[in-house]
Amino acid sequence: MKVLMLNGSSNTNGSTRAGLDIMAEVFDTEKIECEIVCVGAKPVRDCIGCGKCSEKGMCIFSDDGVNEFVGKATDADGFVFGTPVYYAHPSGRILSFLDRAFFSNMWGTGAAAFRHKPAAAIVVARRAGTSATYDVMNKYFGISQMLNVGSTYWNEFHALSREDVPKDAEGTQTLRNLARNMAWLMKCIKAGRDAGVTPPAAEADSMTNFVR
């Protein structure tokens, strides 16, 4: 089993790495595959709703990293994605990344890449805006059949630096008891399909605009 993990902040080793490393951690003690993969500092491009995906089934920017991530996500079990918080709000590279990554996914081939598999968003702060940007990167799960995996305090932990994350002591906790419970759902999931229960098939045949 293999747990893909994206690093959405410019400091590929900052405060959000740091976080991800934690939970690496107790992947790995799982007997997990785990692979960050990080957005970096590079220009992302925003999705311009061409629709070219559609018929691609990939987006058609392939210059900076979207379409290799969504290759990497078919063959992976489950999904973190780490943010930090800007304005209360998570950056606007990883929501770059994630929008054309998803809609891309919609479609084609590698339609499965994403659904019906555990996801988790981990978000750090200085200070304040942790609650909404959380909110955020969940709509992407909720709206893509995947299931959302929780710990025992919402997946937020504060810090300025790297070197601050381990004073957080309850947002560490968190973040290690969200890996587990990932790691324990992972487990379920395959042992349902190694035992012949296959994911439901989604209806999909209405779309209902509410412009007239």
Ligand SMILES: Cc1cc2nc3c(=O)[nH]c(=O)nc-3n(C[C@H](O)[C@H](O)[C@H](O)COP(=O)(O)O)c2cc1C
Contents of the next structure:
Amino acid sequence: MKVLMLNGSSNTNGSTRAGLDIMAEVFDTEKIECEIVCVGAKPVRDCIGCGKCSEKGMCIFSDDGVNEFVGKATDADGFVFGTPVYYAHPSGRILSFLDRAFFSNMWGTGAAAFRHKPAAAIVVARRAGTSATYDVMNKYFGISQMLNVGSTYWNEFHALSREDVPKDAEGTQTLRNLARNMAWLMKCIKAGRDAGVTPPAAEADSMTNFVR
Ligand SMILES: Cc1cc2nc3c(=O)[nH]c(=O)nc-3n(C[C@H](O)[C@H](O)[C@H](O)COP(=O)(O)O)c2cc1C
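Could you drop in the structure for the form predicted together with this ligand? We only have the form predicted alone so far.
Entire complex below, previous chain first.
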């Protein structure tokens, strides 16, 4: 079993990474493989809405890691998406990255890389904007038939920089509990699959716009 994590900060070794590392330790104890992918500091293209991904099965832009991430996602059993809070929203780069990762994967057989898999967002801020940021991140999971994992608080912690992270006792506890819950859910899904419990097929005939 494998968890794929995304660090949505341009700072590859900052607070967001420290939060992901705390969860990775728990996954290690639970004997679950873990990989952390960094969005990094190079430019990330926004989705241009060309719809070409519906023909190609991937985004037309292949130079900033999005298609590579979706490739890895296909083999992953669970996901953690980490972002710093910028002006009370997720980092612009993780939004650009995830818009394209999720949109390019929703065609044809439909969201196979993400569908029916556990997901959690973790968000870090110096002071405020965590709940609004968390809300935005969770929107990706609901529309992709993912299973949103919770913890003992909303998945947020407080730090200006990496050194602050261990000082947030409740925040780090929330991250550890979140990782345990995700590990448990992944094991339940595997046990179900091994026992012949398969995910439901979704109805997909209706697509109703509001104006026609
Ligand atoms: C452009 C920018 C905007 C920020 N906006 C907020 C904010 O709205 N609320 C807050 O509490 N912290 C804000 N911060 C602080 C970061 O969320 C905080 O330093 C975080 O730990 C950075 O994570 P990182 O080291 O993974 O990049 C902002 C930082 C930057 C660079």
